[in-house]
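Take a look at this single chain in structure tokens; it is the form predicted alone.
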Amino acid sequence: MNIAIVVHGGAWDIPPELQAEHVAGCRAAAETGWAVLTAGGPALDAVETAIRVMENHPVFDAGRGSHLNRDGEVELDAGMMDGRTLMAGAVAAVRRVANPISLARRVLHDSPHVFLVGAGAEAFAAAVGLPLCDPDDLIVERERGLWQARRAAGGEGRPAFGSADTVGAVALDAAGNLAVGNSTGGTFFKHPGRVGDTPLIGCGLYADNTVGAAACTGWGEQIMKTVLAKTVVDQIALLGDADVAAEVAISYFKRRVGGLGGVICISPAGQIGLAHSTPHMAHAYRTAEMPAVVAAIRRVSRKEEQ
């Protein structure tokens, strides 16, 4: 049974103080994809699932925790697409949804449309039975004190790229088939409006059952830039490994537009692919011919621990 997981918690400079909840964040995703996978589910059902995991955890930048914008709100981007129908749905800049990862799959699901926004967006949740929640509950002390801080400082200028928490996992079933999904709170202080990358099904992620599936993560607007998840999963097609492909992808994204990101991936034989230019990358991994999760914070780039 040729199945495989990996799940990032976003790349930055992470502190000391927050890899060990990072790791431990990301190994519970991942496990918990893990046991979807075994018991025969299918890869959108394992992606959607270790998501959740994450974005309940108030470490990441993605549900509850997620960075406040300029007005002191959180505001929720997730997207999620299907490898084997090339089905997708996002939706953008939400504020009464804990778990924007489900409402992009029933935005897949049971939407004519791909990408749904703001009030529509929760419009729509409502429709579909997805609960709505209290936007003061997704806050938490430390982006409030965060803040507050900045707002104490001015608050004036463009927002700056800091920390990346956006959460992501990819996923291969017993069936052959990938998905992909992301979700993030954006960027600290960002623009009332603002989304990233994370939605967008191209840049932020991408699957495809006959070339691979890729979720990045870093400064949405230079991903945006390169369309970084397809330029992966394209790359994967062209060199046929997966932990090459990222490697050479992120290579042109820091050479091209000096990219801040990360980006994982697997390919249709069920392949990881990891690779960061930034200074850390959470994240965790299975595949059928490991007996355990692997999870930890990467620190190199492979090519540099050889």
The other form holds:
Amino acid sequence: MNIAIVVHGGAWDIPPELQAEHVAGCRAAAETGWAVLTAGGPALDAVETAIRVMENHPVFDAGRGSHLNRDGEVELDAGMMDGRTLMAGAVAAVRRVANPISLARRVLHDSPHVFLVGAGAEAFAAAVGLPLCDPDDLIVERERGLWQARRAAGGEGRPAFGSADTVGAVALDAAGNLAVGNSTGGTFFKHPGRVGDTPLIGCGLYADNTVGAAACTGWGEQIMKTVLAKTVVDQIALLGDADVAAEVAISYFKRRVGGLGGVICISPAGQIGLAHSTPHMAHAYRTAEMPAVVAAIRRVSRKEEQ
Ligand code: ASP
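Starting from the form predicted alone above, please write out the structure of the form predicted together with aspartic acid (ASP).
Up next: the whole complex, starting with the chain shown before.
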């Protein structure tokens, strides 16, 4: 069985005091997804389950624990794609769904559309029987404190890219099907209604059984402009090596827009690729040859930093 899973927990300059929690969250997610794959489950299930673990973990900028927007509210985005059929589902700016990845999955399967936003997405959630939460349930003290400090410091100003604990997963199942998903609270202090790359097909995520699957994290405005996930997958098709494809895509991203971010990917043969331009990327993965999940904070090498 050529199964594989790789997850990310954001790419940025992760402070030392948060690194252990990032690694633990990524490990738990990858292990949960791996259990689905070894039981013969579909890649879509592995991706959704892994991402729910990270959405439920308050250290990540996804689900509960997400960054607050300029108005002090959590607005969540998520997307999923099925590499077998190219079916996709995405949601953005939802405020009352604790696990938006599951809502994206329902859009993928149960809606004639690909992308639903805001109140319409929440109405769809209610219609398909997904629970709606109180928006305040998604806010944790750490994030409220950061938001209050930013407000006290004047708040406004050009948005900059700082922390980015968005989560994502890519999986290959025993039937040879690839799937990908991403979930985020977006960037800190974003303009209400702002949507980044995370739920956008081709930008934050892409999956096609015939060429590969990729998920991105980092500064969404830059990732959107370089259609980064599709760029990674195109490079897998061209080069046949997932790790080199990830490096080539990140080096284009850096060169073309000064990109800050990271990518994870899997080739149709089950090879995993990882690359980032930020100081760190939280991640975990396992392939059929490995005895256990490896989870770590990946660091850019000195050579890459130059
Ligand atoms: N890409 C996300 C966004 O721009 C942020 C992240 O990856 O953490 O919304």
